[in-house]
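The chain below stands alone and is given as C-alpha cells, in the form predicted on its own.
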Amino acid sequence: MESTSLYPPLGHGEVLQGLWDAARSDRLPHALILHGPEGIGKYHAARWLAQGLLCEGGPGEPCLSCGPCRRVQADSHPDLFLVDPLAVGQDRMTIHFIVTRENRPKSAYSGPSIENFLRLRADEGGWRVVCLRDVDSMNENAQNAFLKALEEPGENTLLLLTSARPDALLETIRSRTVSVDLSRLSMADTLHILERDALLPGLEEPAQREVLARWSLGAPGKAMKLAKSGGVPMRAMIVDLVAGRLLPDEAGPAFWELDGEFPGKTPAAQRRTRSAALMDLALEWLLDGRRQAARVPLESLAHGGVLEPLGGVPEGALESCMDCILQARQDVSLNLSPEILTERVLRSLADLSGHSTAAVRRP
C-alpha cells in the first residue's frame, strides 16, 4: 500500500482550505485540534495540512513534487514531528513524549520528544508543526506536561491535535486550543478509499467493501479496522447465534480459528484482544437492536442491514443480554480467562433466539 501523503484525505478538502486560507492572512491559530468520529481520517487530514504548510507553494495544497513534500512523504521533513504512539509500539501516549526523561521504564517510549523539537529554529526557515494523534490517550502528567509546549509553543511553530474524544482532555488543554470539527465521509468517499486499499485482508471483494463501508458510517479507517480483524464473519457468528442457525458449542471453536489481526504482547495478551473484540461488536449490534425498536430509521444504522434475528426479542430479554457482555468485557480487562468469558457471551446470545420471531427452531 503506497503512502497515504500521496492521496488528499476526502471529505475534508473544504475545511482544510479554510486553514491554509488563514495561515496565508497570518490568522491560523497556534494550537488546533481536529476532532470527529474515529476512522474518518483525522491525523491523515492533520499531515496533509501540515504538508500544505511546509510546501514551497504553500501554504496550500501541497504540490507534492517539490523537495519539502518529498520529505513529508518520506517521514523525514525536519520541521514536521510526528507524535503516533501505536506506530512506536505504545498504547498511550505518556509524558516521555511530551518532555525528556533519564529514568523511565524500559517499556517507555525512548525517542526524541515534543520539548527536544521545540528548542529547534525552524531548519528550512518556515513552519515548524507537531503532529499528534490521538491526544486523549495522554494521561493527566502527560497533558500537564503538554500545557507547556501550548503555552510558549515558539514563532511560526503549529501543534495539530487529533481526538475522537476531546472530553477526555483537561479543560485547560481545551481553553488554549482552537476546535475544528472533521465531519464522516460520503458513502461514496468511503468505498473510493476501501477500493485504493482493496489488496489489504478483508477488503479484497466489492461485497466485503460495501458491506464494510455501510457498517463503519462513513469512518474508513474503521472500516479497515474492522477488516483487519475478521469483523464480517464475526458479525455474521452473532447472527447466527441470535437466529438459531448456529450453537454455542459450534461457534466456541469456530471464533478461535478466525482469521484476524488482534494485538497483544503475548499470545494470551492477544485472546484477551480477540475476546473483547466480539463482546464490543456484540454490544454494538445490540444497541443497534434497541434504536431500530425504538423506530430509529434502518439506513441510518451500522447494522440495520443484519438485524432481523432480535425481531420479537423483548428488551427486558436484550437488557439482560448486554448486562451480561458488559460485565465480561469488564472482566476480560482485569485479565481474567478470555475462554470462559467468549463461552458465556456465546451462551448468552444464542439464549436470545428463545425469544427471536425470525429464530429457526431445531427439533
The other form holds:
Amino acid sequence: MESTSLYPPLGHGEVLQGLWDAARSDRLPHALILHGPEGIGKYHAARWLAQGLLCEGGPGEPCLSCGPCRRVQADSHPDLFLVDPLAVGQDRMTIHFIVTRENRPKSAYSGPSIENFLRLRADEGGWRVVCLRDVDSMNENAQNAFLKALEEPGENTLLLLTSARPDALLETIRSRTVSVDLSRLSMADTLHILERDALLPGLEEPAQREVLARWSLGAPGKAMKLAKSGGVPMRAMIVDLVAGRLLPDEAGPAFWELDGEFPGKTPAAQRRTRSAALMDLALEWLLDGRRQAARVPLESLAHGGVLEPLGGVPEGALESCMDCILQARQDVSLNLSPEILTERVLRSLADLSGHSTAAVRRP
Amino acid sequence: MKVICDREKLREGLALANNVIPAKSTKPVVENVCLVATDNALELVGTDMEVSLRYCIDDVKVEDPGTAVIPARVAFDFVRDLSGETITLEVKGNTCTIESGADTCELVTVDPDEFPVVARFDGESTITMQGGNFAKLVDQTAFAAAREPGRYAMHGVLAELEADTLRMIATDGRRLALSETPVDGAGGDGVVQCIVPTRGMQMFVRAISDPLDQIQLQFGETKVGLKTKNAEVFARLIDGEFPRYAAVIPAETTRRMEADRDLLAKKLRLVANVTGDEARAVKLKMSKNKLEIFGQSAGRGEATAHMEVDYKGDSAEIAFNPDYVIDGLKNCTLDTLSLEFTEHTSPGKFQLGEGYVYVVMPITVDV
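If the structure you just shared is the form predicted on its own, then what does the corresponding form predicted in complex with its partner chain look like?
Then the entire complex follows, led off by the chain already shown.
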C-alpha cells in the first residue's frame, strides 16, 4: 500500500532490538500494540520491526541489501501485509480491511483483507507479519471481526498494531495484545528527521524546522503535519491577535489565504477543515497558557516559547474565550458556515488583547 | 539482455502468465512479468502472491543473458497484435524494446530485485502421473469447494497422498466430492495432506497443455508445485483444518438405486425448471424399478418425471438440490451411476466413477 522508508526509525532502536531478541529466543508474542503520542513514528517502527524479522539475517536490524529487505522496501514481500487506510484514500479502518464481505459499498475499501492474507501459509517460509496503522480508527464491528485473527493467528504470525489512543480499543482487543510503549524522540532526533525531509513545503528554513521541532515535542510526524497545514503562520496569527499586533478584520482575509493542505473532498469541506485546524490550534495554545499559569515548566510545553501575550490575561477571560472556541469547534462539525465561525473565533481571541500585559495598544 | 524468439511461442507463454498475473494489485510490482534469459531458453515468471508460474520457451537465441521485469498486460497485447514471425527482446538501461520487423515497443522495466521470489522445482518429494488424470481429479472435485467468504479451509481442494494413491476432496458443507487415482513415486508410509486453493488447482490444470504428458507434483510445507514440459506452477497452501471428510461419507446404507446417467440428468433438469430459487429442491421417489422425480414451487407450479431404474427395496424418497446433483453428474464417468442412502434425512452417496464418490446432503421438504 505504501513504500517503506529506507531509514531506520530514530529513537526506538532499543525497543526494536529487544523485540528482535525476543523473536530470536521464541518469546515474541503473536500480537503487539505499539503505542505512544501521535507523530513519533509508531507505524514506521512497526514496519522496521517487520523488516528485521523478514530479513535473511534476522531477526535483527535489517541489512537493507538482501532479497527480503529489498522486497519489503518495494512493498512486494508476500509475507508482509500493510494496512494503512489513509494510503488507500480511506479515513477509517473499516471491517473491509479485516474480512472480505459480499455486498460491499462502492466507496468501501476493495483490496485484499487481513483474513485473506492470513488464510495462506507463509510464502518464503518464515514470518507472516501484518502491520496495522492507527487501529483506534476501527469501529466496533471491525474490532470484533479482528478478534478472530487475534485469537487464531496461525503459526509464525505477528500482528503489529499501532495506536496513539489504545484506550479507544475494546478491552477484548487490548487483553489479547502485548503493549509496547514508544516514547517521544529527542530534540536532536526530531531535528535530524525534519532536516532529512527539508524539501517538504514548510520545512525549507532551518528556523522553521527548529520552531516545529520544539512545538512537536519530539513527534516529527506531527511537525510535518503542522508544516503541511500552515501551522507556523497560523500560530503566529493567533499570537499576533492576542498581542494586539493584528486586528480581526485583517486576520480574517489573511487566514483564508494561508498556504497549506487541508483535507476534504470539496472546497467547502476543505474550508471546514481549515477552520477546524485554527480552532484546534487556538485551544491547544490557550491550554498551554493555563498550564503555564499552573507553573508547568515552559520547556515541557509545545507552545512554551510563544505564550508571552497571555501574560496578565485573567483566568475568567481565558475560560470564556476557550468556551467560545469549543462551541465554534462543535458548530463547524455541524456544517455551519466556517467563515462566520472563524470570524467569531478570531474576534474572541482579539478580545483577550484587552487584558494582555504584553499587548500592543493600537488606536 | 537480448533474446530472439518465436512470436507465437512468446504469445502463448505470456497468455498463460497473464492468467496468473493480476490486472490490478495493491502491490504493483506483481502486475509485471519477469523475463529471465539463460543459455538457450527464455523463462517467463509471473505471480499474484498466491499462485506463481514459470514458463520456459525453448529454441530461443539468447545473445545476451539477463533479467527484465516488464508490464505483463501491455507486453502480451503488443506481442499478440504483432504480425512478424520472430521477436527481438532487448533491455537497455530501464527500457525493454520489443521489436518485430518494422514494429517496436519500448516498455519501462522494474528493478528485478523488487519482484517476489518464485519457487523452483527441485525434484525432491515428487510424484509422477499423467496430466489428464490429474486434470480429471481436479475437475471431479474442485466444483464442490466453497466460494462464499469465510470458512477458508473449504476454499480449496484437500490433496491427500497416501501410499500410491493421490486423493482429492472438496466440500462446501452441503456436498462433498472425493476422487482418487493411483500414482507413481509416492511410496511413503504416512499420509501427506495439504489444502490447495481452488484457483491454484485451476491454474495447474491450465498449465497442462497435453493430457497425455507426464507431470510431476511436489508437496512442500508451504506450497505445492506442478511441473509440465514447459511450465512450473506453485500454489501457496491454505493454513487451516479441513473438515473430517471420512465421517461424512456413509459407510453402510440400506437403499441402493442404479440409474442411467444421461437420462437422470435430463429428468432432473426437466423438473428443476419449476423449482424456485427460494426452495430449490426435487424429490426422488423410488419404488420397485421405478423413479419418480417431483418438484414444485409456490409461484410456478409443479412437475413430475418418471424413469426406469434398478431399485429393489421398499418404497423410499429423498430430496436434493437438483443443481448439486447435476453438477456431480457432469463429471460422472460411468454410464450407470448408483445412489445409496439410508433415510430421507441421511446423506445421499453417489458413485460416479471408479474411486469417485459424491455425497450430497438431503433437503427436508413438505411436498
